[in-house]
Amino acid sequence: MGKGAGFAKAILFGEHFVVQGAHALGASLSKEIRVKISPAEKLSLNIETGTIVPEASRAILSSFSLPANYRIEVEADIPSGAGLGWSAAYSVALSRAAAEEKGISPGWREIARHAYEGEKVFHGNPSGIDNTLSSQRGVVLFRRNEEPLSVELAEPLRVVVADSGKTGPTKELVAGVSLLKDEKPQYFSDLMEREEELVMDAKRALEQGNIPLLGRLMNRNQEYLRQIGVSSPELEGLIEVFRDEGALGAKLTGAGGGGCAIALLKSKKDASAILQRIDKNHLIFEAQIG
């Protein structure tokens, strides 16, 4: 038998973006996706699915030169389809537990290399950051095809993650992103420019401690994610929510379309006052990143 785990994460700024070859700044989160494989006659799962996952099972599996006829078994205490990483952390955790059950130990970078496989079943075009924040802790400044850079906080984040209640589809997402980016070139373009300036301030502002510049850059990001058309009615709902409870700044995080948002907080009181505000139903939860 195999194990293994991989983390849920956030995008904090320049989801998107970063499909397209801008730089984007994400995080961990405590929360995570457990796995155990088992070999069986064929490959089953312990929970419901359609055909992706399975499919990008099969395709973790192959890269570790291993059969698909295991029974894999997954915990997870994240939900799919939230802007958590659900598919990432998921492509991890099997991918740890398969290097468990060939019995080799691989670093991070490697593990991210195999969850890859997976992350392309899933999503088809997906930028490399999720598999890569899903496998490691901290904040880390991404670009397609580049080094990952581990970016050092002057001061710990204290952030609220909730779930909007709706599923956001990514790959029709980040498909339609690709699809403005053709129809209205110089448009995307100056959008495109305009992020990476904001991710770079973003990713200063973490190394001075700058939290409030940190929400107000939050703020902006929003709003461009908005001018290309990821946001909905139920994100710009919880949004709404945190800033008026106090959030220095709240964006969605993630795909978008639904999923999650995630607020920068001054202090507790404001989680609490956000907790009273919002629908028991949704899933919400404090983090301290860094």
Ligand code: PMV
Second form
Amino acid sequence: MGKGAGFAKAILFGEHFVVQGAHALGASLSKEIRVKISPAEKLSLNIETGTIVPEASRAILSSFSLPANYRIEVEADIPSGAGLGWSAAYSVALSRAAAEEKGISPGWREIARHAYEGEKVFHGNPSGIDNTLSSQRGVVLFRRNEEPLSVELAEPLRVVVADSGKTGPTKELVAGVSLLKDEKPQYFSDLMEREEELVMDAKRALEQGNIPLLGRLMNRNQEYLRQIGVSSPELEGLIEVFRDEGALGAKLTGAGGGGCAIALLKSKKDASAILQRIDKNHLIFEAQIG
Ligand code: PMV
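Switch from the form predicted on its own to the form predicted in complex with the ligand and print that structure.
Below is the entire complex, every chain and molecule, led by the chain shown above.
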């Protein structure tokens, strides 16, 4: 028997560009996925899935040298395909449960490394940001193959996250951006350069508490995401409502194509106006980051 949890996450700046080697900034959220495992005759899950979750689970169990003979019970605060890191939070939760089953207590970096084995199955070419954010608390500056850096915020951020109601196929969207990079190398490298500068400006703004600048940087980041083709009409609709209702900035978060958008707020009043205008059938929540 073993149990564990992984955090949902929000990418604040740099999704997709991070896959290609740029820096990105993200944060864990207080929403979680919890997993319990118990020995069984064969691998089974209490949720409806295709083949990919069992396959990713096998990869994680095998990275702990455990056989794939477990009943896995999953409890999730977030939907999958919403850009909130379902696959990473699941991979981290299962890694923690597997560690408990083995009677070991690895640190978060080690957990993130095991979870990456699951992420590779889910996403093909993951940057590693999601499993890093899901395995510990706080805001992190991340770059592929480098040690993640914790970022100290001068003041907490107030955000609203809302689901567009359409799922975003991360693997295909990431592959589509790679294709764009191959077909239009100059166009893409110019955008990468601008995104890298933007992420570094955002890190300074977080450390200095320059919230209005952060909002403007979010808007510019959304423009770059549009230019690489990962936004969607549903996401644009949400972003328009966020901006109409006084958000300082708004963008998609995660892989896009659907999934969630995130808005940066000035005050509590902004959130109530936004909450009133968004379709309550879809996931929507306020969060404090930092
Ligand atoms: O949509 P999500 O939660 O899987 O986020 C993916 C983030 C990407 O930058 C698009 C991919 C990655 O591996 O970094």
